[in-house]
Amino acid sequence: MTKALWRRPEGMSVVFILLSGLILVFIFAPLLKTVTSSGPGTLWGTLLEQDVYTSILLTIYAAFIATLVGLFLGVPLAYILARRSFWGKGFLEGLIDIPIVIPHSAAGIALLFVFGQQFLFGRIFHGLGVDFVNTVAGVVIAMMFVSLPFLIDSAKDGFRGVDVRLEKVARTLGASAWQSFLRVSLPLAWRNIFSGSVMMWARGMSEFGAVLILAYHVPFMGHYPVADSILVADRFASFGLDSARPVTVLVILISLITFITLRTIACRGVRT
């Protein structure tokens, strides 16, 4: 058996490897430096502070609810965009992605103009007993507005990857439109939908500007916490880097562990 000969990397490969190394250092160096800046004792003591753990729980809870609502409302829209052609479709797809590119403080102002109590939707929901200014519901819609495009775009790609002929075969075998969607299209597109949900949840967790404008302190678990992104900024502005550092480490670690876990589940689903 002949031994495999070592081949010298091509010039382009060397350049790409070096550039890749630089961007990886750029991504991981700040995270690694921050995560290792506080000891376990400091992190545990910080986590036990009421405003810290209620802030983290509020953020996780609101992002989760926003993702559930996004699934219920966004998946049907993604299916329509994947399966139907109509006038203005390209404009509509561009409009859906606008929340990604506009400043999120501006997104908060835009939501305030719709869901504030002095405006139409705000008055309607207020009559139903739901308010959005300085409430958990406000945190939810702020997160949902800026993160929903990730779910819709990913689900749309998933449905486009499902062969239309499979749906037609299901219909010819007697399945209704609902049965065809639930038993054929949805199971085949679930990986993209799940990946989009993970991205939506993660983006909602990190939201700052829209939440700051719409819902600052909110009643939650008998306390009035702020979202964790706002807590980090508040501590840094009020007390400096040393006060903000352990909260920042906790937020990064919780987000990292949860995100990696969910992405691992999605990747295992792809392999199977």
Given for the second form:
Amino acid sequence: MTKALWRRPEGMSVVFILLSGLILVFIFAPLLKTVTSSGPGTLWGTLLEQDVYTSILLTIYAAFIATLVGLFLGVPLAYILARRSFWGKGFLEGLIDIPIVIPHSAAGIALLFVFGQQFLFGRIFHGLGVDFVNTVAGVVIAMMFVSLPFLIDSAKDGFRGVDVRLEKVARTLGASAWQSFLRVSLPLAWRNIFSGSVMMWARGMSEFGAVLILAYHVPFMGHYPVADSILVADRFASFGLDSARPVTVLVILISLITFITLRTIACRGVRT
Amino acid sequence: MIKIRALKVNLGDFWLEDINLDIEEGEYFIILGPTGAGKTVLLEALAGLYPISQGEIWSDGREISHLYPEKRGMGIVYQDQALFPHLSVKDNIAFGLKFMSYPREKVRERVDDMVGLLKISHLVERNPSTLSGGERQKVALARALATDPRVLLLDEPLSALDPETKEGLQGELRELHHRVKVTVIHVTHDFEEAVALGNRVAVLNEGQIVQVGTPDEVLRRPKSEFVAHFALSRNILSGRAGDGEDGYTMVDVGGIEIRAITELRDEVHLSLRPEDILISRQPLHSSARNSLSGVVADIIPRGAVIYVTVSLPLELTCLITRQSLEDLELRRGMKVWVTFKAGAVHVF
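Could you output the structure for the form predicted together with the partner chain, given that the previous block was the form predicted alone?
Then the entire complex follows, led off by the chain already shown.
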């Protein structure tokens, strides 16, 4: 076996590696410091507290429902954006991304204006037996509003990556538009859709501002928990850092483990 | 039988306009044209994959212009095959059969028939990404034929293949058409491919059909300068036609007189195929009515054949074999004679 010739690393590579190291330290140091700040016993005790576990379960549940609704409504939109050209498409795509850039407390106010009982949509849904202010449904739409762009953008990229001629061939082979979508487009774009769903779910889990405005304490599992991001802020504001720390660690650990697991599934087999 | 009447399709920059074609059952029909002429769009419009602005498409006496693609009975094979990357070869071929409510056993039988027909039994379990270009094309053909379409649409199916594979697959396409007897509409920009495969050829340019005929008619009797160029005539000249001796027409091309057989007069175009011109070191004594002297201007080897350009001073390109080049010992600047029949000169 021949040995590769050694060459002095190029200046640019060295600088880039150093800068990458700095940014990684910036990301991981606070997480690592926080996660190692509470022992297993403290964490277990905190997890058994009723307002903590109901809060965590509420957050996971609401983010999951938000993602399911997002999949049902967002995937068709992503497909249309990927496949059709129409007047104002660029503007519409920009509009879809707006929830990412506006302050999320403002997003909460905006949602209140539409889904509050005194407003049109709020009244319509109230008539159907669904209220959004201080309910789980409110947490769901707050999470959905701020995180949907992640799913739509990713699904859109997925559909764009599917050669339109595959769909055309499927049609000439006897598939209807639905069958072509379900048997060709969806399976081929699925990885992007799944990855976007994971991002949407994760972003929904971490939402604070919009949830705080629309649905603070909500009835869930026989109690009135708050979303975990609000619980962390509440504990910090009312009882200080020591009280907030174990809840924070739990929230970070649960998010990290779930997120990394799902991302690994989503990225399995993808070559870059 | 496929009938196309006054078809009009918007292509954005231009229109596919006034397309009228009759394609017989079992015919191998070629649509020939340069890149961007609208060939693929015409094919997709027939299949219902591209919206038409007006006109009618009839198949076996039934108007199908308003039908969805899955109801038209047309299978399509694209240049890059468009095999489903998430399915094995077997599942690609069986894809269309799943919509035909066939029992599982019948699906398996049909897939076996197709892989047997295309001689790809050894590939059935493979993923499309592991196949060569020729293998992929055969799988795409098997998939399209599996559903027993009335018409098989081929969109430049040989363009992405290397010359050897292309020639092999050309032969297999001919044999396949002979065995399956399906009507084929084959789109290509390659004139030699059209001649090798087609019963008839429609030449498409800038969205319009400019000539329809047998490959030989298009080859020898192009109706326009464009078709003559596209049919690789190489010798396309302009001149003035007038009465000549013995019932021939005399065409004055830049001071050189060429005898032809035509009723046309005044400003005309001529096309003369390189293979119809004889080249010699001495004047030939033959029945050919045109014998002109000139000087060899260029010698261009093209594989097994050689193109020789002779300056009269107007330039004529002749086609000779390597053996003829050696026998004649042609060199640039050498004085030679070119001889061709009046009947070989096509006037339009």
